[in-house]
Every structure is written in C-alpha cells, then in structure tokens.
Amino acid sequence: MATVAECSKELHVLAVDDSYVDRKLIERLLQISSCKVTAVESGTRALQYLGLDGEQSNVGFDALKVNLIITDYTMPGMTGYELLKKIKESSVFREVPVVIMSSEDVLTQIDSCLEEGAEEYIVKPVKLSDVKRLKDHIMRGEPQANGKSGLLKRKLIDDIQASSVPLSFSSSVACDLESSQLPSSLSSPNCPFKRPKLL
C-alpha cells in the first residue's frame, strides 16, 4: 500500500522498491532532503498509483504531481526497466524523470535504461548525496538538450567502469547516513538485512 510522508518542499517523489528494508532508507533519505514522498512495494503499485493500470487511480489528481520517480531494477512481476517503458509510454507521465537503483553495474543493463529514458541510473546503496542531487537538479529545473544528457550518461557509464570496485557483504548495513538519521528498525545492529558494502 503506498504510503505518504508530507514535508516542506513542493517536490514530489514516487519510490518504487519491493525492500521494505531499501523502500524505507530511500523514504528516510528523501524525507531528510525535505521531499515528499509516496512509497509503493512494486511497478504494478506504482502504475496503479499513476492511474496507468487502465483503471481509475485512487489518489486525487494533486497527488498526482509526481516530479521524480525512483524505482528499483529488479523487482518481481515488473522491473524497473518495465516499469521505466511504461511511464515513457504515457503522455501523462513521460517527461517525469526516472531513476533507476540497482546493486548490479551491469553496463548492457546500464546502456539499456538510459537509452529508455532513464535520467540515471544509481548503484546501490543509495546515498544521501545522490537524493540531494537528484533533488537539485529537478528543482532547478535545467532543460536536458539530448547532447549534453547523452553526454553525462555516457560519462556515468565510464565512471562505472573505470571504478569496478568488487564488493563483499557487510554484517551491518552500510550507508553514508549517521545511525541517529536511520529509522530504529535500520539503525540496530541486530538489524537482519546485509548491504553490500565497498572493500
């Protein structure tokens, strides 16, 4: 069921994250960047929510001012990647930024969202300096000419490549948040989920 959290900013953001561990971090790290924020556990769920479903959405039409969708790749029923097509489909939705999050940095994976549509695309975990950004350049609204866009997300995949960083599982969850920032369920280090973490 999805879920909204007020906050201060006009900024409107629909998280998209089957984790309930991953769904709330990117609700917290969106809330500490005074965002609004409506989380949903999947792509059928977020569709719904848009209305896209082909049946009548259940939220009032300012509900529906979405300025940022970030969803995760892989989800099951739908990925982001479907999930990603839909919304570019729409003319209702399509110029509302997608960003897709994923623990992989599988460049054809990579190649494929961005050339979608995909203003960026995100590895996993999700830091509180990405949510800023993102945040940033959406509420300066700066136009994306295809050149200068094209150029960035090819700069993103070379980023990626040249970093390569192998990564091993952590025994606690790793993030750039201070534990005081993290919900109690996140914080407590008997917390069950493990994040991979940079060697």
Contents of the next structure:
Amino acid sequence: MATVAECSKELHVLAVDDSYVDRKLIERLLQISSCKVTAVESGTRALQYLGLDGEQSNVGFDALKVNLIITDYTMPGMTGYELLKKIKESSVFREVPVVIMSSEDVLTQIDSCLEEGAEEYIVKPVKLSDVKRLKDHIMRGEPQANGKSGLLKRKLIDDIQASSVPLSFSSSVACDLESSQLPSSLSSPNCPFKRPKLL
Amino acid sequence: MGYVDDQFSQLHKLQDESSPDFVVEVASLFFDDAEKLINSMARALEQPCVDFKQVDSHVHQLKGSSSSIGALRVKNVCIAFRSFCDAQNREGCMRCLQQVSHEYTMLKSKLQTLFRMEQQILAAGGSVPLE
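Beyond the form predicted alone, can we have the form predicted in complex with its partner chain?
Full complex below, order starting with the chain above.
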C-alpha cells in the first residue's frame, strides 16, 4: 500500500458525527491540523459520499482522495461500528484507516472495533494532541497487520489512565501488551508513544 | 465546582485569525442543541407511559455535547440522570431534569456575559488573554 505521505502532503479526512457540536469541533481540530475535511452527519451520508450506498455507481472524485475516516461510535441509524464494517467490506476503501471516537470507554466496545479493523479508538472529547498524533501516525504510513495491534491497546490504556477512570483489566488484555508481537519499531528510543504502565 | 473544565480552554486553542469566533460559534451550537434536548426530555417525561430509553438517548446526547464544550456541571448532572433512566425512576428523572435545566441556564448566562465582556475588550482595542 503506497504511503499517504508519498501521494499528498495534505490529509483529506471524512468526519462522521451526528452531533452538531462534535462535528464542528472535529472539523476545526482537523482544519487547524492542516487537513482537508468533509464532515457528514450520519453513516448513511458517509456511504453516499463514498459511493458505497448502492444507489450511485460512481464515487465522487473527491471521495477517492479520502485518506482517513473518523467516525463517532454511537449514532442513530447506522453506528460507527456498522460503518466501519461496510468500509472494510469495500475493495475501494478497505485500506483507508478508520478511527472510532466515543464518549464511552467500554473495553468490549473498543475491542470489537479494533477486531473489525479500526485504526484507533479515541475517547471523547477529542483533543488537538490526539489529532496531531493521529496525523503523524497516518502520514508515516505505519501499516497495521490487523486491528489488534499492541500499539493501539497501549494508546488506549494511556488515555484511560490519563483520564483516571478506574478500569479493571482482564488478564488477557495485560497479556496482549506483553506479547512479543509488538513491532520492533516501537522499542526504539524514538518511539513517540508512551510505554504502557503495566498493571 | 467550576462551570467549565479544561476542555473549555482547549476550545480556545482552536480559535485564531482564520476562525476568530470559534468559541462563540460552538457555544451557540451547544445552546441550540441543549435547549432542544431538554425540551425533548421534558416532553418524554410528561407522557403517561414514559419511554426511558428515549429519555436516556436525549441525556446521552446532552452529556456528549456538554463534555465536548467543557460544561462540567451539566455533564455531571447528565451522568446522574442516566442512572435514573436505567432504573426507570421517573421521580429521579424529573429531579434531574430540573437540575440540568438549572445548570444549563446558569451556564448560558455566564458564558453570554463572558462573551459580551470579551467583545467589549476587543472593541476597545484590547486583547483577551487565553489563560
């Protein structure tokens, strides 16, 4: 897969959120991070934009340049999870990273999104630092073998600990972190991601 | 407890010359959203047979948008409100509705005052510190 950085310096992001407030926020967060943004209010509209709704046979020229899709999880009609699945089923868009945002930090929900191939799961409210980190990560074109990268679980745990939400982890999660499947680049001193505080 | 938390100052980081009224714009969207949601909650709770899932859905949305703009007290009432929805406790819900409405009104009033003052400072040629 060609890296995004090679194709274009500017990320084109499709943002999906049913909340007016959150849509405005994510749009601004992305604009200020020098991304081009298309913001829509539902999974259905997102699929229409991408030409995946079955109605249109031709996807819009702009939609083809989407480098990242960031979607809210809880939406009426089609959830972010259902949208994620539809995108991953598409031959045209399955390689596009999909990030899920949610105010809920429910581990089972997080896990199922990652299993389905989500690039990341960000707990709301989304901050400028989240977008910056995400953008750097996407621009570097770091490939994810599947959604279960240890990298993502680390970031989640850092986030959850930073927000001081008490959470009890099942032993299987703790084991995943210690697995030797972590990409070697993460153990380099230049790794931008914090080491997890193992419980 | 403060009316707004750190998220409110995060919003100011998103305001610059290219988007000089961002905070006011987001706050306005929040006001519209909150008022619609509070009205919907009230209507739902007035029904002879209350649909608590529906009420909870409105509260969840309000919790989300209040969290996004840093409206701490409104958000905290929403958290309690959701527990009463889960328990299908109408009395508890009614109390929370009153509380959330009160907190929202206070917040709106304070923010509008703040914005007015900022406008006045800017009009007088001054600048508003971010911290």
